[in-house]
Every structure is written in C-alpha cells, then in structure tokens.
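Only one chain is included here, represented as structure tokens and corresponding to the form predicted alone.
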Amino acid sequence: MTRTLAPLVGAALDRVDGARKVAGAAPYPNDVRYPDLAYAALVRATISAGRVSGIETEGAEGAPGVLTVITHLTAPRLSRGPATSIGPQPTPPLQGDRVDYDGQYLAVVVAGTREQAVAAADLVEVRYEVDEPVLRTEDPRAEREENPWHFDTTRGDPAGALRTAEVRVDSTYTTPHLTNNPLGPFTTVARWDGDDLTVHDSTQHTANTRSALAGVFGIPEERVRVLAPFVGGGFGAGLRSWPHVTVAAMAARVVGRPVALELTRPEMFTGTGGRPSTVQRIRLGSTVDGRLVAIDHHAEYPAAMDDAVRYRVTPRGAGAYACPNFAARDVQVRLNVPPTGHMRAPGTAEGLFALECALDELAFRLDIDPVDLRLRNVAEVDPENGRPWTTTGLRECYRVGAERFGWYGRSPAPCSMRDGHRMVGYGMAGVTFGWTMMPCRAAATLHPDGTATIATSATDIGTGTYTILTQLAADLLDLPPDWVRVELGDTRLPKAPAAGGSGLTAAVTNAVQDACRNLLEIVRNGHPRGTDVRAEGASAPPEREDVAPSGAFAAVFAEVRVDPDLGELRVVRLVTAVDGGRIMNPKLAASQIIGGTVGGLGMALMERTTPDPGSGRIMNANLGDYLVPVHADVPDVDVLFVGGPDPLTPMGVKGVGEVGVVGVAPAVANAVHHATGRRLRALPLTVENLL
C-alpha cells in the first residue's frame, strides 16, 4: 500500500468524541444502569496491621434495603487472577482475616440504593488484635528484595571508574509517595447470566481485567466481557485489575443482581495504586571535560506485605548518556502500605528526576553549561548493545528547546538574576523514555452506503485514540471523516493492549493500517456488492537486531521566581522539545505534553501523600488536602515536535502519552537551584524548604 498519509494523518482534528463528552452523552461506567441495579459499599480495615479477630453485620443486615453483608466468613472462594506483563495479580478479596494495610478491604454490604449501602457499612463493627505495622524501610523488621525482577544493571567497572574518576557527584534524592488521582472515582458495574460475567468498568487493559476475573471465577476468558469505551482519566491506575473489581462481581453473584461499585476518593487513595516514595543515591565520575566515566545509581522505594507488581526505578534514564561504567540497583522492601500501582511514567519519572539534577550537580562544579554537558555525553547507539538508535532525536530536542527558550541568554552563576524583588532561576532537564509496543488486532468494515467501523478493544482514556484511528482509516480507505466510526472498550472486539506504557498509539495504528489494507485488497478482488466488507488486521513488537528502539526524545526548558523572604516558588515559563516519531495528530499529541506538564509540576511542587508515622493511614485522602495543581499554578506550556517518523514501526509511531511527566521535576529543581544557590534534593519543592 503506497498512498501516502495526507492530508488527515497529521492534521490537527478536534476530537471526535468531544461533543459527546460535553453533552454528557459519553458512557462512562458510572452511567451504566440495569433494572434492578444493586449497590455496593466497602468496608475497610482501620489497622494497618494485624488480624480480624470479630466481625459483627447483623446491624447491617437488618438495615433498610440491605440484600446482603458479605466479609471472608462468607465469601465465596477464589483463586489469584493469571500474572500479566505487570506482575501477578493482587490477591483475591475477603479471603482471609489477615489485615496487612489500613484500607483493606473487610467486607462489602450490597443494597438497593448507593445511599442505603453506604449507611449501613457504618454499621458493620470489627475487632482486631493488632500487630505493630511495618511503616518505614530503615525499621530493622522490614524485608528487603534486592534485584527485584532482575532489573538490575552492570556494565564495565562502575566502582573502579569513581576511584579514579577527576570530578565526582555523590548525592542522595528523595521522592514522595504520590497518588493518580483521575477526575472520575473509579466503577465497575458486574452482571452475572448464569455463568457468563459482564463487568462495566474504569480500566485502561480490558484484556487483562477480562483475564483477571476469568481467573479468580475460574471461568473460561469467553464467558467474561469487559466494557470500557470511556473512562475519566487513568494515569496508569487502571492498568490493574484491582480488588474491588471482584469484590462487585462477587456480590452480584452473591445476590443475584447487577451490582453497582463506585470507589471514594479516600479508597482511591488505598485501592488503585500509586507512585512509592523512593530514595536514590546517584554517584557520577566525570573527566574535567565533562566526559561522563561512570553512573551509579541505587533506589530503595516501599512494597506492600503481599503483592508482586513489576517496578523499576534505575536502568531506564540513563539510557541517554554514553557511559562506559554504568551500575543500577532496584531494592523493594516490604512494608504495610497499600499495593503498589503504576502512576504515568512509572519508576522513569523518579528515577530521571534523580539522575538528571545529579547532571546538574556535576555541570555545575564542572562550570560547564547543563546543556553542553548533555550534548558532550548523548548516546549515539544504545549503550548496553552498542546498536544504533532507530532516530536520534536527542541533540534536535536540545537544540530547538534551548533556542525557543533563549537557554544561552541567561546568566550562568546562581542568584544573578532577578526580576524585581524576585530571585530569576533557568533549568533544564533531557528525556529519554522507552516505549513498549505490545501485539494488536483491529478490524475494518467497509457498508454498503460507504461508511466504515473500525473496531478494537482498545481503550480512549482521554488521549484520543478514537480520533487519531479516524484520521488513519479516513486517510487509507479515501473516505470523509465523519463517514468512519470508530469502536472501542470492548472485550469481545479484536484484542488490543493496555491504554498504558505509551505504547498504545503504535500498536493500534499499525494494526488498523494492516486491516484497512486487507479490507481494500478484498474489494479490489471483487467483493459481492451491497453487503459488509470486513477484515482483521494485526501488529507485533518488532524485532530487529541490527538497531535500537529509541523511544521517545525531549528536552524540558523552565524559568522560576522565587521571592527570597517568603519562600514563594512560581513557576513561570516551560518550554518542552519533543521527538515522538511521526505525530499523529499535533493538537492531541501537545495536549498529551501539557498534561504530562501539569503532572510533572505537581510532583516538582506539591503533590504528596502523607502516611501518620505511626498509624500508616493516609492523612491526606481527598482533594482538599492533597494538593494538584489548579490553572492558576500552571503557566503557559509551549510544545514543540521535532524529528520524524521512527523507521522501525510501519506508522512510524512512538508514544507521547509519559514523556512529558518526565522532566519537568528536575527542570523546575535545577531552575530552583540556578535562581537561589540552593540545591534541593526532595521533592517536593515547598516553601520551608525554600527558606
């Protein structure tokens, strides 16, 4: 097929869904109703460690409208869901009495309104004996995972370069524990017929959540289907199937009804995950040019009692940097947190934040501008192999990021610059971050009246897959956009992977261009006219070994002011330079950027969720106390694409959905630092650190 992507593919559409969206007629989970809908309500643990020893539900179960109480006396027995690419599934709710987190989930009460469920969980009553929790990683109790999933990394003779490195950084960087939080609580809507499942729910996977369930109902994966068509935002915590997804499923099999469960935002904060808190010492040894000799990096981050999610924080974010003595060491230790989740750009967005102040450290005892020292150091083959990238982007994004910024304008020495009565600070930071490309089918539908479906079960978590899919067929099959529908969400369409990893985008367009390319191959041979026309398409990692996927590229460019007698950091300025491979569609791809942005400056600035030291219950569960930033903290985000298509996929395609996180917390700590003199090592970044 040679007809060339134009002019739809790389035109800036409107979503498709937008209208949708603001009329209120997108179907989210929460929306979903049945006749005789039932609703749940949770019961959670107030101990964070220990056992139920007593659990009394007959004030709930004699309340108004209350089917039925269901805890691990009661429970039907489970089995643990399949492992998927994340790690094994957590384990299965209300099997036990064992409590290992406060917020665990204890019981659930089902009733006929969300109301009457909620009023009669308060009743429940549960006695425990308690155990003195586990709640930091220097407690000599605590078990610590070295090497957990064999991620960790040598390369050359990382000790002996530092011995007789010329110029040595030694520090020690600390991240909080943060929290997804997406605007729309997460709901699963069960429904059982006889023994086929159909669950509405907030996921980003619905392969995996179909599964899942299969596995723990011990049903065969074709009598599940999971529906998502539209979810409020994910930021990676739906990539799991979590435990209140069987908990509704349980109690509509329980009583014989669709069940409705909708999470608060307190047991979001506890039950889909999150960012660990992280410590991370990074060495670095450098020659007196500014050549890097050796990178050293070792991270220590929290892991719940029983859970076995698949997290990293080291080997990915030096992947940038020509190094020949490189060392990354991962170590979990075992705490009783709630289950670890994944929050967009997982373990790289610590990890970078780490490494790339670390760089500024080095630049600047080196006095060597931050961007040259990056530029004197970019990797031209993937370090590890030594095969050449598949793009090289890095030094453009530098390039046209410094350039837009007016980067070589600034005065280099901290605390040189000023506005007024307030402190002036430049930062930077580079971004390398991998993609992953997962198999994908598709198909498409051409009708007699010459519209076309394109369908798989992918999910649009707000990103925009149903536009950059409409754009893709519209341009292969010659059709008008608003003559493409496109379908998603839905498990018995063909099997897509998770909205997560930034990997989606890849995979589903080039499943889509293989389907419409078989479509068309079908009509051209001679189709029977006035009837479907359909055919399925697939994609596959690919698997070269001549070169290197590179992932996607970006520089992050941002200006600060601090007022040095209150302590007050404003971020003013960012400018973002990004290679992404071919864009798909600019207006969604830079909308992706700033939302990574606005991410990326709550982490820098005020983002974290607060454990009581001795309790382990989380402090600040809503979002009056946990702080996100509002329009008014945000300032004007100026994106930038640079490069080209990525010659290792047929679309060209890298994902864009996490690389815009990445570095902005490091940016705004090293503008902090060039504007005060002072080097802030913990994010985040708040007033009584700053004065």
Contents of the next structure:
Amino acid sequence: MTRTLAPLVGAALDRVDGARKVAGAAPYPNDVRYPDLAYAALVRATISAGRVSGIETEGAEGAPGVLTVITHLTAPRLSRGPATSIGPQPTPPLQGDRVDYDGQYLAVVVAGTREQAVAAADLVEVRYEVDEPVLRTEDPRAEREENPWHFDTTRGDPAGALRTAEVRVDSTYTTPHLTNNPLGPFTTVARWDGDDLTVHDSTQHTANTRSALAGVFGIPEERVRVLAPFVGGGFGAGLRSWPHVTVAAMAARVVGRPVALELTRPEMFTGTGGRPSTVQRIRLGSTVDGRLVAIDHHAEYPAAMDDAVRYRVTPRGAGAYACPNFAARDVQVRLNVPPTGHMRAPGTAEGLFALECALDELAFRLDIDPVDLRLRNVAEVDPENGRPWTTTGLRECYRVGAERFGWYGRSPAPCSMRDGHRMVGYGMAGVTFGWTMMPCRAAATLHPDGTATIATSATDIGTGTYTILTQLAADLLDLPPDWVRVELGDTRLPKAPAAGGSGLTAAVTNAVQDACRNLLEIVRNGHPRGTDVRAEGASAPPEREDVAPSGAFAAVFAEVRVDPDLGELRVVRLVTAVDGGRIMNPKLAASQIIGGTVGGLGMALMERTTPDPGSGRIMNANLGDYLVPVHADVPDVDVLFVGGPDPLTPMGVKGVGEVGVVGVAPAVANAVHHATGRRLRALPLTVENLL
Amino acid sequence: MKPRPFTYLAPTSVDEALAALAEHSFDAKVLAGGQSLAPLLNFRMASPEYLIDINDVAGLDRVRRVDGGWHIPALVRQRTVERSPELRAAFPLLPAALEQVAHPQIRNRGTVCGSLAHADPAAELPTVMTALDATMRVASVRGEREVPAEEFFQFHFTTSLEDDELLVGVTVDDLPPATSTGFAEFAPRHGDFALAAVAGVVTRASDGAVGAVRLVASGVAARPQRLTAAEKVLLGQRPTPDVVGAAERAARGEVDPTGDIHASADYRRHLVGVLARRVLTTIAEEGDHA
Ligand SMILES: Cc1cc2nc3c(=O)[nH]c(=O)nc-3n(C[C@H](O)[C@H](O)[C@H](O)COP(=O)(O)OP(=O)(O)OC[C@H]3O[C@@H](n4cnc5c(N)ncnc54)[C@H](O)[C@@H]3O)c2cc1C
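Return one more block: the form predicted in complex with the partner chain, after the form predicted alone shown previously.
First the chain shown before, then all remaining chains and molecules of the complex.
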C-alpha cells in the first residue's frame, strides 16, 4: 500500500493524549475507584537497623473504620518473584522482625477511608531492639562486593600504561544519593476475584509487575492482570515492583475487598528506589598530544542490606573512547539504606560525570581544547569488541553543538571571561549512551468502519508512546491519525518490555511495524467483510556479529555565571546535540531531551537526598527540602538532532529517553572550572564549595 | 492531607471580625491570602476550630495616603504594592523585596499584612518593614494600638499580636530627604525563601556623612535582626569603600545564624556580610550622586 496522506512519522504531532490529560480525563492509578474500595496506610520503621521487639496494634484496630492491621506477625507468608534483567525482585514485605532501613514497612492499616487508615496508622506502636546502623561506605563493618554483576573489564595493560604515560590525571569524584520524584505519587489498587488478581499500578513495566506478583503469591501469571494505561511519571522508579505493590495486593486479599495504597511523598523517598551515591576514582593516561593511553575507572556505590539491583557505574567501554588500555571496576557496599533502584540513565549519569570531568582536567593539563581532545579520541569502532558502530553521530554532535553554542568564541584560560562582577565559563561534555532493546509484541486490528487499533502492554509514562504509535500506524495503514486508537498498559495485550533503558521506542515501533505489515498481508489476501481483522507482530534485538549496536550519542555545552562573593552559580545557556537515530516526533523527542536536561541541571546544582548522619533517616524527604529546579532556574535549552536512522533495526530508532540527562552535570562542572579555575569534584555544585 | 474540620466564618466588617476574634480567640485563625495558612492547615500544623476569613471585610483592600506616609490595610495583596506607582516611588525597598517573595501567583493572593502576621524569620517583608521603621495598626474589641515593627516581631512565627487581635494594617512614614535604600538577598533556587537577606535605609547629613541608618538582616535569627554594630560603624561617617568594608566585617561578626541542610552557619554569616556590603555600596553610590 502506498501512502496517500502526508507522512506522520517524523512530524511534530501534538500528544494524542494531551487533551485528556489536561482535562483530568486520563485515568491514573490513583483515579481508580471500586464501590467497596478500602484504603491502606503504611507504618514505617523509624530506625535504620535492628529488630522489632514488639508491635502494638490494638489501638489502631479499634479506631474508626479500621478493617485490619497487618504486621509481620500476621502477614501471609510470601515468596519472591523471578529475577529480571535488572536484578532480583525486592524483598517481600512484612515477613520478619528484622529492620534494615529507616522507612521499611512494618505494618499496614486498612480502613474504609484513606483518612481513617492514616489516622489509625499513627496509633500503631512499635518497639525496637536497635543496632548500630552501617551508613557509610568507609565503615569497616560494611560488607563489600567486588565486581557484583560481573561487568568489570580490563583491556590491555592499564597499570603499565598509566605508569609510563606522558601525562596523567588521578581524581576522585562523588555523586549523591538522588530520588526520582515523579510527580504522580505511586499508587497500587488491588482487587481479588477468587484467585484472580487485578492490579492498577504506577509501573513502567506491566509484565514485570505481573510476574513479580504471581511469584509473590504463588499463582500462575495468567491469573494476574496489571493495568497502567497512564502513569504520572517514573524516571526509572517504576521499573521494579516495589514492596508497596505487594502490600496492597496482600491487604486486598486479607480484607476481601479491593484496596488502594497511595504512597505519600516521604514514602516515595524510601519506597521506590533512587540513584545510589557514588565515589569514583578515575585515572587517565595520555600522550602530550592528547591520545588516551589508559583509562582506569573505579566506582563504589551502596546497596541496601537485603536487596540489590543490577547496576553499573563505570561506563561500558569508558564512554566509547578509543583507548588501548582500560580497566573498569565496580564495588557494591552493603549499607542500612533504602533499596536503590534505577533513576534516568542509571549508572551512566554518575559514571560519565566522573569521566567527562576527568577528560576536562586532562584537556586543561594538556592545553588542548576539550572538544578537540574528545575528537582525537573518538572510538570509530566499539572498543570492547572492535566492531564498527552501526552509526557514528558523535563527531557530528560535537561539531553541530559547538557551532550552535559558539564554543570556539571562548577564551580558553580559566577566569578569563567576565560579565560585570560575575565570572563566565563555558564547559562541555560528550555522551555515549548504551544500547538496549528487548523483545516486544504488538497487535494491529482493522475494524469494519475503517479505523484501526494498535495494542501492546507497553506503558506511556509521559514520554509519548501513544502518540508515536499513532503516527506510525497511521502511516503504515494509510489512515488519518484520529482513525487510529492505541491501547497500552494492560498485561492482557501483547507483551512489551519496560519503558526503560531508552529501549522501548525501538522495541515497540519495530513490533508495531511488523504487526501492521502482517495485517496488510491479510487484508491484501482478502478477508470477510464486516469483521475485525487482527494481526500480531514482534520485534527482537538483532543478533549481529559484524557490527556493534550504538546507542544515542550527545554533546552538551553549558555557559555559567558565578558570583565570586556569594558562590552563586547560575547556568544561563545549554545546548545539546543528540544523535538519537530516527526521530519519530521531533517535538516529543525534544521534550525528552529538555526534560532530561532539566533533570541533569537538578543533579548538577541542587538535588541531594540527605540522610541524617547519625540515624540514617532521610532529612529532606519532601519537595520543599529536596530541591529540583523551578522554571525560573532553567535557562534556554537548545536541542539539536543530528544523524539519521540506525540501520540496525527496521525503524532505525535509538531512543532518547535518558541520553539528555547524562552530560549536563559534567558540562556545568567543567564550565565552573573555566569560569573560576575551581575544580569541583562533588555533586551537587553548591555555593559553599564555590567560595 | 486535608485540614481538620473547622467552622468557617466570613465577617464583612472589621467590627464583626474583631467580635469573632474576641469570642473564639485562641481557637481561631485569621485567613487572609492563605498562602502560608492553607499549607499549615493541610499538614495539620495548625488545627484551629474556627477560620475567620477576612477577605469579605470591607475597606481593607486599598492603600491610602495618610498624614506623612502610606497605610497598607490587611487585604492589600503583595502584588498590588509591588506594582503601585505611588508606593514604588515612595519606598523603592518594597518592590525590590517583593519581587523576590515566592512567585507572582503567590504574591497575587498573599497579603502584605499576612506575611507580617506570619512572622517567618526568613521572610522579606518583616525585615523590610523593620528597616522602614513601620508601624503596625492592631485592633481588638478592647481597642486599638500601634506597635513599631521592632517590637512586633518577637520570635519564629511569633508576634506581639494577642489571640483576639487583628493586624488591620501597616503604616510606613515617608522617608526623610537625602535617604537611600537598598535590598539584597540570596536563594540558590528562584522563588525560595532566601538563605539570608539585608535591607538598608540610610539618611545622609548635609556633609554626606551617615546621619541615620537602619540595617536589618533576615534568615540569621529568630526575628529580623538589626545589624547595630554595622550601623555604629557607619554613623557619622561618609560611606567610603573602607567604611563599608568595616561595616561588612561588623555585620559578619554580630550575627549568629544556625546551619541547616541548605547552608551552613558559616556560609550564612559570610552571606550577611556580602549582602550588607552590596546594599551599602548601592546606597553610597546613589547618595553620592544625589
Ligand atoms: C511556594 C511558596 C513560596 C513562598 N516563598 C516566600 C518567600 O520567598 N518569601 C516570603 O516572605 N514568603 C514566601 N511565601 C509566603 C507568602 O509570602 C505568604 O503569602 C505570606 O507569608 C502570608 O500572607 P497571606 O496573606 O497568604 O496570609 P495567610 O496565609 O492567610 O495567613 C498567614 C498567617 O498570618 C495570620 N494573619 C493573616 N492576616 C492577618 C491579619 N490581618 N491579622 C492577624 N493575623 C493575620 C494568619 O492567621 C496566619 O497565621 C511563600 C509561600 C508559598 C506558598
């Protein structure tokens, strides 16, 4: 079929779900209501280590409207669901008296209204035997796991090359614990119908919630249905099936009524993961003319006592710089901290902060322009296996970004540019983002009235999946966009992977393309009139020996102003050039990069989940004290896309969900060095460190 | 969260409001713009049995010229003052500070008097009113009284208002001739309460020396703090860079702030010095050109 309508893929179509969202008509999990819905409230641990020696529930049980109070003494025994590609499932809640972190769930109160549940939860009294918590990675009691996920790599002879290198950099960088904080509080509404469980959940991965719950309750997956047609943001917080999801389902089973559990903002800080803090040592060796001869990257980060997620801080292939001698080592340290998770560009954002700052230090040491230094070391092939990249947009990112920014207009010496009494600095960073794609299925149905429905269990967490699939199907089926309906976020639909790892768009567009092709094939071969025609399609990561799949590339350029008396740091301009493969919708893709950039700005300037040093309790578990940038803090963000479709997959999409966040913090930190001559190696870049 | 249930009263005159306050006194809270009170109610940090909404009270929503000054009644919004041409001309300190209070949406609702009655030690308006030596007009069924700003603000979120009293307005006297003012603050994130702020009002004698000075800091004590040591350095002196530098050091030395997760005590002390210097330098330049 040839298209008669103007092509939509690549067009800046408005969000197809925008009007529903603005009108409050899009059903988020916390909008779900059942006639006999009961509400749950959590009781959380107020110590970081120890055990519950007593728990008094009578007061709560007698409070108005209370249906039940469940503690570890009364909770049904649960199992752990199957591990996934991001690691084991979180430890099932309420299974023992051990307390491993402040905020751990110790009881759940279920009542007729949310207010009754919250009020009664206050009446539960917990007694503890308190242990001395392990809160710092330096604590000699902390258990260390070298190479926890077998990602460590060594190529060549990094130690030898460092010893003989003409120029060396040896620096240690730290990044803080961060919390994802999607705007929509995570909510689970669970309902049992005999042994069938239906769950409305704030998840980025319906299939994972389903298999996790099936495992927890020991029931077949087919008996669990997970719905997440709309999710109020995730930033990675919704990649795991967290303990509160299990608590809601358990509570619903105990009271024999549907139960809603909506996390409070403070509970989001301990209950939905986050970016672990890191300490990273980087050693670089180089020739005097700026060829990297050695990269040695060592990272330490905490994991919760009874939990762990598959994680990697040291970037794969060291951010794809050509360097013959390379070592990357990760160490995971067990602490009494809340379970960690995955926050937008997990590991990569922290790892490349260190590496891109170290490269800036090297450029300064060598008196070579930072862009030129990177250009001299671009890996033309995947340094891990020597295969050529499927696409190489990185050079183009540097060129186009630098030009738009006016990079070469800077005077290279630190402290050499001023605006009144403010010091001016330009800084930049390069980004090579890992490639991910998981198997995906989708269905396409043509209805007798000529409209079509696309269906897959994938979620749209605000990124635009509804819209791009509408565009794609409209093109392939030669329909106007409002003749296409997209159904998402339901495990009854064909199985899709997580909205994570920047891999969903590639997976789902290829699957939908396949489904539409199969549908057209059936239509072409003739079909009975007046009935639906349905076809499924699938995509899978291509297995190629000859090329290396390249993820997105980016180059970020930042201009800062520093007030030397106050230490005040303002970012006044940001340019990001991105190679994201085929851009399905430039408006939505730019929104992803802008949003990522704002997240990166938060990481650079203000975000930090701060534990009390003595108790481990998070002191700023609210949006008044955990600072994220407001509009007035965000300067012009100029987004440019370079490159073209990635020949690796039919649709040529690479994914732009995370790449935007990564280079911002190092670009800003490097700009601060250019402005002030001060090398800040700890995030966030606070005023006090700039005095 | 939601507030505890309360009885809502909406008086339409000052007398009615005062009668309601007299009747319910400790059990009641006055609602003006609600920009501080509503969050407190929602978090149940305040749980009054009666809410006395004064927004329908007649005659409290316009600034007016009074003998030798301006009167800002209880329902005048912060944004109104910020944009009033007369007040901008009379007291440049007011718009300079108000532009840094929260965001425009909040200033559209929030009242000047609400901020004063709330008495957050980090807020701009109490500091500015202290620098301007403003007078609070306070009323109850027992009568009216006038309270100078310096006596009005007593402690964190505590004023000299009795439980049955209403702040009906604030009066600011015209500035004497040869008076310059300045305001400076710093907040790492736009719209947040400042880590510290300094407001200054300086009147020069005919020889250019400082004849009168009020220098006040916020964010460093339980109430707006007059920087008396710095004022002493300035009095009788021409505000040369050396004198301003000495005042900066005095200001730094006389404050004793506490640290929190947003800034250390040392940084706040440093900040007060820098902000005082900036305010005084602007004032000095303006005065020298006058
Ligand atoms: C997001 C946000 C950011 C903010 N940032 C800042 C900031 O940077 N700087 C700043 O200074 N403020 C800030 N504020 C507070 C804001 O300025 C408030 O408007 C102000 O503090 C209160 O004024 P209101 O009219 O809203 O008073 P309300 O909230 O109605 O009342 C505040 C208190 O004063 C009492 N009260 C009010 N009027 C009277 C009266 N006439 N007589 C007696 N008692 C009275 C009330 O009973 C209550 O206890 C911020 C507020 C928000 C929501």
